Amino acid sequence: MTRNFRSELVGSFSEGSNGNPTVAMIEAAFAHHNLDWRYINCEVTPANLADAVKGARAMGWRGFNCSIPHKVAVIEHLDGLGESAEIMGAVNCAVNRDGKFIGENTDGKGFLKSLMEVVDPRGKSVVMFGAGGAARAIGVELALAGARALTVVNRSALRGEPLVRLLNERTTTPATLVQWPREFAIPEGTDIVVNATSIGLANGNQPLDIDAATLKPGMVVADVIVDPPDTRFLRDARTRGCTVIDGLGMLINQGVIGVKYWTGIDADPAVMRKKLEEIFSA
């Protein structure tokens, strides 16, 4: 007997999308919650991005994620932007709201949700390493959440200055730039330390160039790296009595937020974490 039904569709637009763990994570959530939905991973070149968005509209998709190099270029093909996406000028999640695709950015939101499970950043002093896309998203969300001050530590002043300027001009959180010296010392009074660089990706033993002795008990230390999730940076921080947050939390909460945007349900993060741990331990 043939069963006639139409699954709701969401998807991902990326280049080189093979092996995307987000697909497995979100499909696991759909299955766990008995949702007749599919998350489809599509390789889309920059030249075909406009047609891909048109196709999503034509097929009635409930939304989609997009990754580099589409996070900025996709904006001109959308109908509006959420607050943080508008500030940072980048979108990684589109949501179909009453027939209009609205661009959101769940990168920073996923990090913030993960952080809030441990500490509220309101009134806290933050040191963040990096000034790329992840740092931009995290910095904006921390500022919107009321962080007292944010120090951006980056090798390149040329890349760090635009992020600091954005935070100072578009949010109420004062931001300063430090050009990363060797063995950077975490300042006294720092509450939250974030590695938003790619250091440690695929090499969990690669150290961050900091003076590890300046990591103090009471600090919350977070890393955005998911593969492997237990980085040298987090191990050093744990040894010194810090509370640590791995990159899986950020990725999982991006998925939780995306599923909420698209379906309206609160997905079980434990189901997503289990799936990711299976993938990254394989």
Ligand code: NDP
The other form holds:
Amino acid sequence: MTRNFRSELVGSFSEGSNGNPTVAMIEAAFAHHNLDWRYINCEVTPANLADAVKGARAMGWRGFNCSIPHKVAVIEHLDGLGESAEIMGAVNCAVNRDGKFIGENTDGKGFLKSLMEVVDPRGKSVVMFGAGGAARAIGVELALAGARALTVVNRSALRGEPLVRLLNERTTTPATLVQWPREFAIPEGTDIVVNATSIGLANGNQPLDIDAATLKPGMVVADVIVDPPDTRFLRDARTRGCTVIDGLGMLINQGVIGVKYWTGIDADPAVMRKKLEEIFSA
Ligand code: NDP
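Next, report the structure of the form predicted together with the ligand; the form predicted alone has already been given.
Then the entire complex follows, led off by the chain already shown.
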């Protein structure tokens, strides 16, 4: 077999990435699939973002991820947007399609892919905690996937209201906002419950302010937190007989989707999970 020695580049534009576990995860996939590709993390300040995208174009990068604070600002430097990225107004993954950089949002798609391994959200009733960037990405994908109804529970109306308005105006899934009361009771008939807040980040014992007795067997309960992946919320849900999905699934699958966009290859998620578990258990 002739080996193709042509190397390709993809990368990530971030600020203060703190080691960026995505680098290790994507490079593990490239190595596993014998791809002579590199994924490099570049620290880019907001003032240098335009030049960074120009640089990626000049060097023929196959694409790049971008993280906070670049997810919205990058849009004006791209040539087009995928459907969900256009609705969300946020891009975390650019893909070089015939020389044009097209912006996609793989955060929500990654969440959806890991959810679909357990349940199809079509026709399902969803309660989602949070209204920040992760919640916006997840909410839009769940709505585009045909969720029956979405209740957004958020501490502040400041972020909750625009998200619910966006879902009601741009998708066919009815969304309502609940401003988070003490010990929120998950309504009966809820099929899927998602923590898309940062509660639990760096403290796996931090509880969500909910009445845990309203978590019922049969519910699918997902968390976006990856560090640590086994959160108090998921432990409570598991104890009460719910099927749980940790945040690693979302992170891995956004990587799987990115690799597919850039290389055309279906990366092995097990290889990527193994790498992340090494990092997060270290
Ligand atoms: P944002 O800062 O945009 O949003 C944070 C959200 O959490 C807001 O809704 C905020 O409410 C809520 N929140 C934070 N602290 C509290 C609290 N003490 N009580 C109640 N609500 C609270 O963050 P992101 O949406 O970008 O990220 C959220 C989490 O998702 C992070 O932990 C991030 O690491 C994780 N993430 C995971 C991914 C994965 O692949 N697994 C991908 C992307 C993100 P309010 O609006 O009232 O401030």
